[in-house]
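Shown next as structure tokens: one chain only, the form predicted alone.
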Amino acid sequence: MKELAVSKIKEGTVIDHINAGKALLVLKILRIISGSRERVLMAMNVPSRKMGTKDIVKVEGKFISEEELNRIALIAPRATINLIKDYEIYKKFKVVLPETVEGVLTCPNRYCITNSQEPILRKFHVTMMDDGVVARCHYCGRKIKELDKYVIST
């Protein structure tokens, strides 16, 4: 297996072990769009012994917030976060799937009270299943498996 040669970043965040094909959604969650000032390196479908294939995102000059971590955990529950200072990893950890998330997902049930005009904060209970992350709406009980379709980016 050939190795991917990627330059180091001086300061910022490296998100590794992202589920293959989800790197663009991670960038959306981080609010990195065309015209953003951050220097970004994204690698998709990189060979991985643990995952088969994975995505990697490096963002120079940005340290991600807890809210962003919670959103990333929903779509990449095995992701590893490396915080970089002076070209060295100063902190490394795995994302932790939160038990509940508020204001992060939209409910697919169009009759759910969260999709009405009522000022109710969307709340979901999150669990890890064999085939991925599942979220259940606190109000109507609807379960969703393909969370990337329902993650609110901003």
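Given the structure is predicted, the values throughout are model-derived calculations rather than measurements. Positions refer to the first chain, counted from 1. So that the term is clear: the rigid core is the largest set of C-alpha atoms that superpose within 1.5 Å between two forms. What changes on going to the form predicted in complex with the partner chain:
- Superposed on the core, the two forms differ at residue 36: its CA moves 2 Å or more between these two forms.
- Relative to the superposed core, residue 96 undergoes a C-alpha shift smaller than 2 Å between these two forms.
- With the core held fixed, the Cα of residue 86 is displaced between these two forms by less than 2 Å.
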Contents of the next structure:
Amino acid sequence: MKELAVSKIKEGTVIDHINAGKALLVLKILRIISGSRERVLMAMNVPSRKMGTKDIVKVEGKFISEEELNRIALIAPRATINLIKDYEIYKKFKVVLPETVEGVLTCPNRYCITNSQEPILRKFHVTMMDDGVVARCHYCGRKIKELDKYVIST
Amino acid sequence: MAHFRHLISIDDLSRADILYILDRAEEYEEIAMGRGMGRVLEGKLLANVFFEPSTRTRMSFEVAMKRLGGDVINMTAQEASSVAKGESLADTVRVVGKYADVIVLRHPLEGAARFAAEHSEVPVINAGDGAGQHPTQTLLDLYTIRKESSLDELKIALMGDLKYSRTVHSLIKALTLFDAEIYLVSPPSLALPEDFLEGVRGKIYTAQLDEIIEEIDVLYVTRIQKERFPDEEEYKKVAGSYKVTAETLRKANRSLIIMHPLPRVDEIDVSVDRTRHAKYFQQTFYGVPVRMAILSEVML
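With the form predicted alone already on screen, would you show the form predicted in complex with the partner chain?
After this comes the whole thing, all chains and molecules, with the earlier chain placed first.
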């Protein structure tokens, strides 16, 4: 019998096939941070047939919206989602890269209006290129790659 | 049906939008020259909101508005900075939008105009946002090329600071819509950034001026700024080798035109001013009918 890296949850959201080492960043994107009350189980660098190694995150007692979950595609485009009820999967899907994201990424251009005192929700347009995901700042037009570096810390 | 409500970036315009504005500008040229009085913007008020000084652009908008019968109020850089103490740009445009029918904005931060447009009840025209966009300059550049040369089968060389010049960056993007052959002439340290070319499709080549001078239709010169160089000697050496003189033009096509966004320092020798090729002062004038076309487009 296959040994489980993390125990089953009764009800909630399981995020599987996260690129190894990115689980903490996934939590950040979902705004599950220090002080949050969700019960979270996490496994990092577990063996995976498809990916070599992967991370898994399980959030108990919470069904996270599809829109919020799709933001994970910015840093883990192969992630899969299982929504669990009574220990059973009742819905399963892959994350889809959103066309735009708001309030998730920060612009590295220090002369961008989003880095001023103005009341702005940071917005990026996202596209999949040959060499990975690219996001373009809606305001100054700066393009960013390796998006892990730009996830907003809240 | 309006082609646009705000004018923020040349990237927002299609080839058809650009040609539409150039055609409209053509209609306004007589009035821009002071022959006859325009009345289409009578009763309308333009607010220049400048967080950075720029006499030339501000005056050009003012002339365009007044020659079409409208009036202008100005918030200068000094006033803007004092008003802005504690007040957000979002609030400033909301307030000014209550006084005026259009806001012409210059701001030191990139993306400021797009942000302002999201908060403004009246149209916003970007008159330069930091190193970002300056779409009215690009449109007047295209207008100049069409008037004094041709946008069809165009061969153009862009020379000088191609790394930091927003004018050049916007112009390249617009020229690709017209399938122009674009030659980049610059010192290696001021070459066009590689990531700029990602996603830009077009016939773009690097070259030396003397290799292409006989073939090109337009030579667009930009200023090489002293502050981009670590020392004065290095600057002088580089700037000297990217200077246009009457001698440089000896082998040029008779119909070659030379453009420059101005102000120039010494990258175009005054001896060139007297040649048939010099079009940079005419280019400045064309800013007026082009801005007239833009103003009437967003307000009527």
